[in-house]
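Given as structure tokens, the chain that follows is alone and in the form predicted on its own.
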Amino acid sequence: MLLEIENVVGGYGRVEILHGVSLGVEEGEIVSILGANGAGKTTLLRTVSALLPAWSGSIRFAGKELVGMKTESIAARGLGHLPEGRGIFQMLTVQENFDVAASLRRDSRAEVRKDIARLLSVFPALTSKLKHPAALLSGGQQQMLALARALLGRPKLLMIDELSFGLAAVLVEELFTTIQQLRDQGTTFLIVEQNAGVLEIADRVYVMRGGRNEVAGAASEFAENRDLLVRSYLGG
């Protein structure tokens, strides 16, 4: 198991949001966490990344306990986190956004250039925008840039919070297809979503409700039985 989360409790201040969440991600999988607003999905990702402390429980990545580690140390181990809202530098150009991400790399500039060229082949819409401020990109292009920047760090596992946020259905479908292709190239994904379209690309799904992972199963099972998905969201 690449990522193992066991009985994690956490929250904000004194408010407990996560009530003993457990889940796992195998290397080479796309795993999705579905749930309505307030289910605790974002809080869980922030806790895994140590942006919030885990009050109790265990979080292991590639066999290493992460609880108590700093965010930068977790990232250095190959666990990436693309937050909701994209997290790009709006006033910097697309190239400058890449340069900021590349500054955290410890290998050669030639390797960085090679990776940027590969990512531009995955997201060709960015190729003609390298000198444009990120603020002038469309919503879909901004999400592509955010995803490309995260991948430039060469994560073994990339956690993505609401990839579909604010995007038209056709762009969401395109991005989901790209995620599949990137998985086939060696990146593992844990994707938090409200958009049930993620079922088309995920291997397994966890449904969170009220700070607990209520239901888990193969994505195909949920895709074929939408009633099961509705019941998982609403309870009962």
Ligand SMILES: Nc1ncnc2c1ncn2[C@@H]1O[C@H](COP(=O)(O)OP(=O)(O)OP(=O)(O)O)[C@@H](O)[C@H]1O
Given for the second form:
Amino acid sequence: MLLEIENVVGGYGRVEILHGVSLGVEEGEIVSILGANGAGKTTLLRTVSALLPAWSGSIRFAGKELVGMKTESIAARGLGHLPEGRGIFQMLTVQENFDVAASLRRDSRAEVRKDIARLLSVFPALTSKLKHPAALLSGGQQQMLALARALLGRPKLLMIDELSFGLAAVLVEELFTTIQQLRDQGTTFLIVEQNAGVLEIADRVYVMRGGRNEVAGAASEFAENRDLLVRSYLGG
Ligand SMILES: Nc1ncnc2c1ncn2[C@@H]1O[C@H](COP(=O)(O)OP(=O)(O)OP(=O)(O)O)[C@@H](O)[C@H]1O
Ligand SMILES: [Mg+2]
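Can you switch from the form predicted on its own and show the form predicted together with the ligand instead?
First the chain shown before, then all remaining chains and molecules of the complex.
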């Protein structure tokens, strides 16, 4: 397992939100976490990234225990996190947004430039917008920029929180297809979604409810059996 979350308990202040979550992601997989509002999906990703402390349990990434590590060290190990909301600098241009992400890289400028060129070929809509402030991009383009920026950090595994939020169905489909391409090029994904369209690209799915992961299975099982999905959301 590239990422192994075992019995993680955590929350905000003294309020326990995660009551023992366990899940795993193999290298090269797209794993999705589905769940209704308030299920604890965002809280789980924040805990993995150490934006919130894990009260107990274990989170291993590439064999190393992450609990107790700082957020920056976790990111530096190759565990990326694209948070809820777009996480881009609205007042900066697209190019400047790339530059900020590039400044965190320790390898050569030439390597970074190559990566930016490759990402622009994955997201061609951004090429003509390099000099535009991010705030003027459409919602879909902003989401592409957020994704491209996160990828510029060269994560081995990228956790994404609600990529599809607020986007039209066509755009969501396009972004999901892009994620599939990126996976084929070597990135592993853990994707939190409320949009069941993610079942088309995911290998495996976990459904969270009330701070627990209750149901897990192959994405194809869920895609073929909408009842299973509805039951696991509602409990029954
Ligand atoms: N900053 C916070 N302080 C206290 N409680 C919070 C905070 N953020 C979230 N919660 C609570 O934690 C629980 C889980 O929320 P979380 O945001 O993890 O759910 P989610 O599955 O991501 O939902 P959504 O689909 O709406 O994004 C909810 O009951 C929520 O009210
Ligand atoms: Mg959330």
